[in-house]
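Presented as C-alpha cells, the chain that follows is alone, the form predicted on its own.
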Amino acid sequence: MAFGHGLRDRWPLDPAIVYLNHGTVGAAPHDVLRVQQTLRDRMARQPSQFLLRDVTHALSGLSGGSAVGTATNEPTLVRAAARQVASFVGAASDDVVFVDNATSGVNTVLRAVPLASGDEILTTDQSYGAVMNAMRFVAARRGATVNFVEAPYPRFDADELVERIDRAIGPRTRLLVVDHVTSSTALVLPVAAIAERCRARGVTVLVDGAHAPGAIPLDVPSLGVDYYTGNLHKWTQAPQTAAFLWAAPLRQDGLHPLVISWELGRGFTSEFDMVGTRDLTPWLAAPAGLRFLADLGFADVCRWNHDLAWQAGQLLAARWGTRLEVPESSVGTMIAVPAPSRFAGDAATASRLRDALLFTHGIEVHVYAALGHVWIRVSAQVYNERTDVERLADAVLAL
C-alpha cells in the first residue's frame, strides 16, 4: 500500500490543513466512523435492548435471571470488543477493561493503590501534566508525597534513566508511575527494564501508555508491570473516547471504575463494563480501528511513521540550526525538535507560534515551552509525507 497524501481522503481531516498533530487527540478514519454510526443507529432504534441486553446484559444482573431475547452465554458487545483489544496488546481478555482515556485509567489505579501517610509515589519529570495533577491530588489526601526523577534530557539516555529511577526508590516508595511514550518529548521509555528494577524492590508499577498502542508493537504482560493503560483513539484509530486498562490478575481485586454502579462486587470486567447509561460506541468501534490498521499492514504503518518521524527530526534540526540529541531507538511515531533560538522559550511564545502556524500557514502541530526553549513535536501518520515536514520548516523560518 502506498502511504502519504494519497491516503488523506481515508480520514475526514480538513484537506486545507497540514495535519502533523495526530498524537494529541487522535483522528478516526471514515471506515471506523461509519462503524460507530451504525452502532449508534442500532442504539437509536432499540435503546433498551442495545444498552441493557446487547452491550452489557445488565438486565440479567439486575433481575437475577436471564435477559429476554439475549443468549447470556454469549459475550456482550463490550466483552467481544475487549477480547479483540486484548489480543492486539498480547493480553488475556479477562484482564482488560475499557476506560475513556489513559488519564481515566491512571486515576482509577491511583484510587485503588493503598497509600498511607509518609508513603511515596515516584514518577519522572516527563509525566503528562494531567497525570501529575492526579498523583498530587491522591497523595495530598492520604498524606503521601510525589517525587520526580529528572530524566536525562534533551540528551536522552535510556539506560541512565533506569539507573536514576533505581537510585530514587526509597523505603517508602509504594508506586512508580511511568510513561511508555512521553507526551511532549515523545520519548519511548524502557518500561520493561524499569519494571524489573521495581519488582526487585517491591514497588508497584503503573504505566501510562497513552501514546503506545498502535504506535509501537505492544505485549503488555511481557513488560512485567502491574497496571497498564493506553489510549485507543490515538494511534489505533478508534473514535474519541476509547482507552483500555490492563491489570495483572493479582491486582484486580479492589480495582473499581471511577463510577460505581450496579455491578459493584460482581467482578473486575463486570464492574467496568456497566457504568450507567452512556454512549459506548467508541469502545465498540475500537476493533474497527484495529481492522483498519491490519488492512494497511500494522508493521508497515509502524515503519512508515517511525521513519518519517526520525527524518523529520533530522530535517527540522538542520533547517533551524538546532540540536536533536535523542537516539533513534527512543523514537516512535513522534519527535520533538527545538525551534530556532530566536524564539523566546516561554509558554506565551509557544502559544503564539502554534496559532500562527495554523491560522497563517495552515499547519496544525504541537508546540510547547520547556527547558528554556520552544519545542515543536511532529506526529507522523501514514497520511503525512516529507513535504509536510518541509512546509513546517519553511513556515517556522518565515515567522
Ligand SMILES: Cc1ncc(COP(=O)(O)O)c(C=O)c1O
Given for the second form:
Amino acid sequence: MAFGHGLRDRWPLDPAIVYLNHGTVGAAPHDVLRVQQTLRDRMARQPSQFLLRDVTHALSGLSGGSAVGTATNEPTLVRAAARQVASFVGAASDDVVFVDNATSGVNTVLRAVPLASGDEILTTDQSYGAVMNAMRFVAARRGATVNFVEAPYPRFDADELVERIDRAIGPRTRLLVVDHVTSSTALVLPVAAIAERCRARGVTVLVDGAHAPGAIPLDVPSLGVDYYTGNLHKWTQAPQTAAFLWAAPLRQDGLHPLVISWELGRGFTSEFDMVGTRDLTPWLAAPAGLRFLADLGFADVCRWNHDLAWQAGQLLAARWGTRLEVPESSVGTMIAVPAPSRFAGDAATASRLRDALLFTHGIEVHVYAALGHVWIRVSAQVYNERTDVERLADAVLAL
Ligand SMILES: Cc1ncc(COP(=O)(O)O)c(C=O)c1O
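Requested next: the structure of the form predicted together with the named molecule (the form predicted on its own having been shown above).
Everything in the complex follows now, all chains and molecules, and the chain you saw is the first one.
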C-alpha cells in the first residue's frame, strides 16, 4: 500500500489544506463515515427498534424488572462494537465501555475514586489542561489537593520522569493521573514503569490515553494500571465522538457513567451502554475505523506515521535553527518543534502564527506557546508526506 498523498482522497479533508493536525480532533475517512450513515439510516427507519432493542436491549429498568428488551441472546450492537474495540487494545470485552471522549473518561473515573479531605491527586505538568481542570474541580469538592510533578523537558528523559514521580508519591497520594501520549509536547510516557512504582506504593493509576489508540501499539491490561481511557476519534479513525474506558475488574464496582440512567445497579457494561436516548452511531462505527487501519496494515501505519513525525522534527529544527531534544523512543505520531526564536513566546504570537499558516499558506497545524517559545506540533498521518513538512518549514520562514 502506497502511503502519502495518494491516500488523501480516502478522507473528506479539504484538498486545498495541508492537514498536519490529525491529532487534535481526529478526522474520519469516507469508508467509516459511510458505515456511520448506514447506521443512521437504520435508526431513522425504525428508531424504537434500533435504539431500544438492537443497540442497547434497554428498557430493563423501564419495565420495572426483567429485561423486556432482551428478546434475543445476541449481543447488542453496542456490546458487539465494544468487543471489537476491546480486542484491538488487548482487553476483555466486559472490561471496556464507550464514553464520548477522553475528557469524559477521565471525569468518570475522577468521580468514582474515593478521596477524603487531605488526600492527594498526583499528576504531571504535562497533563491536558481540561483534565487538570477536572482534577482541580474534584479535589476542591473533597478537600483534596492536586500536585504536579515537573517532567524533564524539553530535554526529555523517560527514566528520570519515573524517578520524579516515585519521589513525589506521599502518604496521602491516592491517585496518579498520567498521559500515555502528552498533548502539546507529544511525548510517549513510560506508563507501565510509572504504574509499577505506583502499585508498589498502593496508588491507583488512571491513564489518559487520548492520543494512544491507533497511534502506538496498545495492550491495556499489560500496563498494570487501574483505569485507562483513550479516544477512538483521533488515531483509530472513528467518527467524532467516540472513546473507550477500560477498568480493571476489581475497579468496576462503584464506577458509574457520568449520566445515570435506567441501568443503574445492573452491572458495569449495562450501565455505560445505555445512558439515555442519544446518537450511538459514532461508537457503532468505531469498528469500521479499526477495519480501515487493518486494511492499510496497522503496523505499517504506525511505522509511516512515526517515521514521518520523527523526520519532520529533524527537518523543521534544522531549517528553523532550533533544538529538538526528545529521544526518538519517546516519539509516536506527533512531534513538537520550537519555532524560530524571532517569534516571541507568548500565546498571542502563537495564535497569530497559527492563523497566518492557515489563512495565508493553507496549512493547519497546532501552534502554542510554552517555556518562552512558540512551538509547532506536527501530526503525521498516512495521507501526509515529507513535502507537507517542507511546505510548513518554508511557510514559517516566510512569515
Ligand atoms: C492528553 C489529552 N487528554 C485529553 C484530551 C481531550 O480529548 P477529548 O477532547 O477528545 O476529550 C486530549 C486532546 O487532545 C489530550 O491530548
